Structure formats: structure tokens, C-alpha cells
Amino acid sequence: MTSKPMLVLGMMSGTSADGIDAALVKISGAPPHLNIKLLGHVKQNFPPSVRNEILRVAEQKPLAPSEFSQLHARLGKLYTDTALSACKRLAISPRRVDLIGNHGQTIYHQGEPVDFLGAKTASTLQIGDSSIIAALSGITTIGDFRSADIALGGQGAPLVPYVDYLLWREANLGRVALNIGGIANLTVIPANANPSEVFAFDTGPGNMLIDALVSRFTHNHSRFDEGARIALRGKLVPQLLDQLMQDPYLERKPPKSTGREYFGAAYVEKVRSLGLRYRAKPNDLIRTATIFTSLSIVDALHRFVLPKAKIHQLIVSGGGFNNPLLIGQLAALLGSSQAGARHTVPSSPRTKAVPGIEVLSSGSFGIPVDAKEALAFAVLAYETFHQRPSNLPSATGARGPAILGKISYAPPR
């Protein structure tokens, strides 16, 4: 443990499995007066063969123990390469980096206990061997952040709300921090909130459904809808949107979390089948899926947030912020004049406009939208290194605070 500022490299690869985001962060102090300064961030894509295998495994396709072991080690090496590449690109020697916080790649997440071998069991699995990262980079590494929270009865997700609270709490403003990655999740921070008043949950799909449809219809030539160009060439399919908005997950009360297990390949096939029923073209399906993502977020605000807290600002991070149709719809329904708000659909009682909520990017506060999650795991690693808990039981549903993650020490210098 140290009272000196630390340089921590946070790494994150999300549900979309499109690559690894790395953020170098200077951190000092202790909550509630934690000083967090982003020094730089980089992104490294997964090799296509690795990404394909991650997605195959995450869709619960058969995997031999030997293949699992090899993939776990291969990802450990890739995370190491990303860490060292980030140091080089940010012009800092790895010897100056005190700690790495690596989220790892989620290949399974079951936050709610289910029957398994005679007992109710919940579990989560993020792979990418931290021991390899520590050994090859020479930097002590913390990984496997979610399991301790699950052991205490929590969902193991979302974990970023602890950092959202440190970054965005404000005496006179109620804020929601929204991250739109593969899955969309939000953190509610009421004005002048204490940690126990913060709550968070996964709202449903973020980019995952859109990306999967784009990959399918472009035969993997495109992995996402850049600039919403495909969606903007399509038409909304109201009947399909209405059916998607009746999904049972949207009605489940927080705390709740989800992932590829629910909104993965089987869900995409369901959407495609419904599209055939309504004679929808590929562009129409992608447009409808994009609008669904926006409306499911607004629906979550209406159901679970606005009855409990007055919200003034929505602070958005994640790749979804770069989709003008998705953000335009959000901005229109939240009473903002953000560019793209012309691309709207008629609102329902669950998605009616909420005047006066300002839609901002995390970049407005000096944290680029693609760096926020990696920065968060740098902060979580810093807290674990100092033997402090960093889950929020009000967000995850855990019985109490947990010190998150497992530490792999670097070899002696």
C-alpha cells in the first residue's frame, strides 16, 4: 500500500469483443477524495480469428478443456501486448506503471442463481490470464473483478457505478451515467447522494443486436453500423418494435444484469424471423434494432429511475455514443436538441418525452467515450491494491461490500 500517486493501466474488452481499450490513469488519495486523471488511452483490435473464437465460446458452443486453456493463455498474451503497446504509444516506460487492472473477456455471466447439480448457483467467467500479464509485462496485475460480488449474493455487475459515483456526484444535480457498449447499462446518482443511494442495472442491448445484424447482412465485411448509415437507409417496422419492447427482461426490476447469454445469437435469429414475418429488408431490421436500443433505455428510465430521482443530466459513454440515430432518438425523448434528434419515432406512455434532461458525452468532462470503462477498471484495481471494497451493494444486490479481484504479482525486479 502507498500514499503516493500511482500510475495504473486499466484494460477493458467488452461484450462486443471488438478489441481491447487501455487507459493510463494517475490516481491518488482515498474515497471520497480520490484524484483521478486520465493521461491517455489506446485501442487494439483482436485478430479476427481470436474474435471469432471468443464469440463462438460466448455463444455457448462446445469447447474442450484444452481449447479453453489455450484461449485463456492466448488472451493473456494479447492483453500483455496491448499493455506494452499502450506504454510505447503513450511514451511511458512500463517500469513507471505501478499496476494493471484488467477486466478480461467475459465468456459467461449468470448473475441470478439457477439450479445446478442440486444447488442454486450463480457465476461469472472472464478469461485472459492475469499471471501471464504480470509475468510478461513486469507489472502487478489485478483481474477477475466480478466473482467476489457474486459470492456475496450480488449480480457481479455492474461494477462501474462505484467509479461513476466518484466521477459524477454533484450536490445540486441528479445524474445518470449511461454506457452503451455491447450491453447498455446505467448508474443513477441522485443529487447529493451518498453511496447507498446510488443504484444501477443493465437496461438491455446496446450495440450488440445492431452489430450482429450488420455482420450477418454484410457477410462480416462490416462489424458495426458506422454513422448509422445502414439504419438511416431503412424504415422502422412498428410491429417488430412493439414486440421487442414487450421483452420480459425490460420488465424485470433491478438489480439485474444481462449479456450475450440472453441477447446473443438466438435473440438475433428471433429478430430475423420476425423480420421475415413483416417482410422487413435488412436495412429496416437494423433501423428498428437501433430504435429499440434507444427506446429500451428510455423505458428503463421511466420504469425504474424517474419515479425515484429527479434527473438533470444523462452522461453517455461507450461506442454507442457514435451512432447518431441511437443518440438522436435518446436526445429527442429526453428533451434535448442534440444533432440527429430529427430521426424520431412516435413515443408511447413508456417512452414519452422527458423535458429538461440534458444529454452529454463523458468527453464533455474530459473522459473520451471509448476510454471510460478502461479508466474505471484502473480505479477498481487501485482500490483493490489498497485493500478497499469497490462494489456498490445498492447497484449489484450484494449482501455487503467486497474487495474485488485477484492479484498476480510481477516477478522480482
Ligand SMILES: Nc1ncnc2c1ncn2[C@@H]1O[C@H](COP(=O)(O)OP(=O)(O)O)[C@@H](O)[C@H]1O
Given for the second form:
Amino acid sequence: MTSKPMLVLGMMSGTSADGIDAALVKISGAPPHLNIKLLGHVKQNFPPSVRNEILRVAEQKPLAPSEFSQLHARLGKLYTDTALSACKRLAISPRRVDLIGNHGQTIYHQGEPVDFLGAKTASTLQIGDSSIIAALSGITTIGDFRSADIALGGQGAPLVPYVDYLLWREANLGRVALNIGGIANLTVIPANANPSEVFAFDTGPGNMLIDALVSRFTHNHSRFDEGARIALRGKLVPQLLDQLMQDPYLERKPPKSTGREYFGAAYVEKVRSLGLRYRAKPNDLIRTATIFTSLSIVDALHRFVLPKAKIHQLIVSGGGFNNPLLIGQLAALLGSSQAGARHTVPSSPRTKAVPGIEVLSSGSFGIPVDAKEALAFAVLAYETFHQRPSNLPSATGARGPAILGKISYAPPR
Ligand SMILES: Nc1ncnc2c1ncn2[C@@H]1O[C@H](COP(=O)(O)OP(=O)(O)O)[C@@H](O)[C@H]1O
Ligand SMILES: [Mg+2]
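Could you switch over to the form predicted together with this ligand, since the one displayed so far is the form predicted on its own?
Now the full complex is given, and it begins with the chain already shown.
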């Protein structure tokens, strides 16, 4: 079955709070055969004052209702600016764009119910008002994708696996899609899988720990370790790595999701004080945190993926793909090539090499690493627009399928 193609703009701003990625996508058809074509993507950084406030709020620092309301509106305006400048840079009139999928900025995520005012409660909140985007851009906008899944007992995350499945299922290849954003998460798509066989979870930190250490040691002059330059000047501290690898999050069984609530400021402080104990210099700490990030992903493959499915390819997306030490270490342990071999560390049963898994970028499938998640939210919006469910209960743990999000209509023309 096919339908008239729609032009959908997906927008994503993740836990790194670096900025907004926007992807313009042409989509037609209905599952399991969607035609998904990326037409272009742009990125807009957050102004530093906005970024600082997002990070402060995401760390659960006090926020008056007035400030909360203002931040929600300010982000709505920034997303609108990004949408309109994306149209301009991609030379397409906003009038021709049918729909926006707006992930929003997560400021709180509690996927597992916890006691709250006498009742077990789970919740998630992405801000950046979709009504503002729809009213000011003239493009109908869908936002708040996660809440319906949580209402059905799911974790509200991860949602991208639905799109990974549509994009990358293969009759004869087992694949893992890995996104290294602030948090790293993966989707397992066994060969010839049906949707209920797809599973996914957050493996732990992606760039979050590295970014926080870099900001701290450079007094906010640098936000991230560009080209891993800082880490490459440091030494690995094996005792610290061992301690980090004992983090209880790594042992928790999927489905599981995490965020700044766990791997945020308090965690960074813990890493810093461990660093002091082992007399690690800042560069050593950043190197060790980078290697830990790679190894936590390999650990997750050993514990939860390889016992269940034969994997031939790892398809990597997200800003972490641009960190050569992070990726070099992964490729050295997984790939058959010797490309990253110089980065290898002493192996343990949980981090030993799994040769023969080809490490690829989503770019090799026509989706640049920075466009992947934004593209995914364009696809999820398209599904919601057609009133189809797009959570994968096997990935989120929900009781059943949910049609995700809320719709804000464009003003009449
Ligand atoms: N050239 C680079 N070198 C090292 N790290 C990079 C580079 N480019 C991006 N990154 C990392 O990617 C992060 C942004 O990744 P992104 O996929 O946008 O995450 P999120 O989805 O959490 O916003 C940056 O904060 C940084 O850590
Ligand atoms: Mg980002």
C-alpha cells in the first residue's frame, strides 16, 4: 500500500543539550514498507544561556512555575526558528512541509513507577511548546511522543527502535543500531526479525560523562572533547576503569533507560573523587571515561545481546561517532579490522573482543550520524498523523501498542 508522499521535518534535541538537529524527510507508504528519504538536515546550537538553564533544570535544580512556563515557551520559539531556518537552508517553502515531529527537550524522565504522594507514578517531560511551533511556522506539529507509552506501563523509551526496524531489518543479517548521544542506546534487530523480536535499551553514558568532565576541567571553555584531543593526551587509569565497570546500571536487565538523573552531576563528582584517589590527571580521567563509555557498550553486547542473537553489523549514529577514541576502541573490539587496535585495553570476559561484527556509520545508509534521531522523529510523527501506533512494546515494556504524541494544528490558511 502506498500513500501520497509527505514532507516531514523531524527535530531532536537530546540529553547533551548541545542544540537542535532538524531533518527534512520525504515519507510515503505504510508499515512494514515505508519509503523514507532524507532530503537534508541542519543543526542549530542552543545559545549558551539557554543551554545552561536546560542543564540546570535537567539536574532537578529548583525552578519556579513562572520560569518553567517561560522556558517552555522560549524553547518553542527556538524550535520554530530552527524549523524555519532549516526550510530556508534546504530551499523549501514552509508551506510545502506537511508536518513537524518535535521531540522536545527532556527535563525529567522516570520510566519506572516510584512512590509519589502515596501512589506509584512514572512520568516523562519534554518541553518546547508544540502549539507555538505550529502557530508560528504554519506547520502542524506533533510533540510529547513518550507519555502514552508510559501510561501503558512502558518506559516511554526508547522509541527510535520502531524506525530502526523499518530502516534496517534484513533477512540474513543480524544488526544492532547504536546511537551515541548524551546517553548511548542500542536496538537489536535479529536476522529476519518480526517486530516483537526487536529489543532495545540504554547501555549507559554516551557523551554525557566525557562532556561533563571536559566542561569542568576547561572551566566551560570547551563543551566536548573535539577529536578526542584531550583524551589522547591522557593515560588510561586501569583501577578507575575497573571501578566504573562495576556500576550496577550495567548489570540491570533490559528493558532499561537512563539519563541525567543517574549519569549527571552527582555521577561526575563520584568519578572525580575516584580520580583523586588514583592520582589521575584531568586528561587521564577523560581518557578513562572515554574508554569506559566504549567498554560499557561492549559489555552490554556480551551480557544482553550476543546470547540472544547473532550480530553481523553495528550501525552507529549520534555525535559520539565523531569521537575517534570512542569509536576506535569499539571498532578494535568488534571489527575484524585492526583499525583501532592501538586503543585496546586489557580484556576481561565481559569486554573481550567479538571479532567479525562490522562497525558502520548510519552515513553508509544515507543517513548522516547527526541526522538519524531527527529523521526518526519525522517518521514517528508520520505514523501518528496516520493514527498508527509506533511504540515497540518489546523495546519499551508497554502492555500494548500506543499511538504516540499530541497534535497541534497549524492556523487556517
Ligand atoms: N568532533 C567531535 N569530537 C568528539 N565528540 C564529538 C564531536 N562532535 C560531536 N561530538 C559529541 O557528540 C555530542 C552530541 O551528540 P548528539 O548526538 O547531538 O547527542 P544528543 O542526542 O544527546 O544531543 C557532543 O556533545 C560531543 O560529545
Ligand atoms: Mg544533540
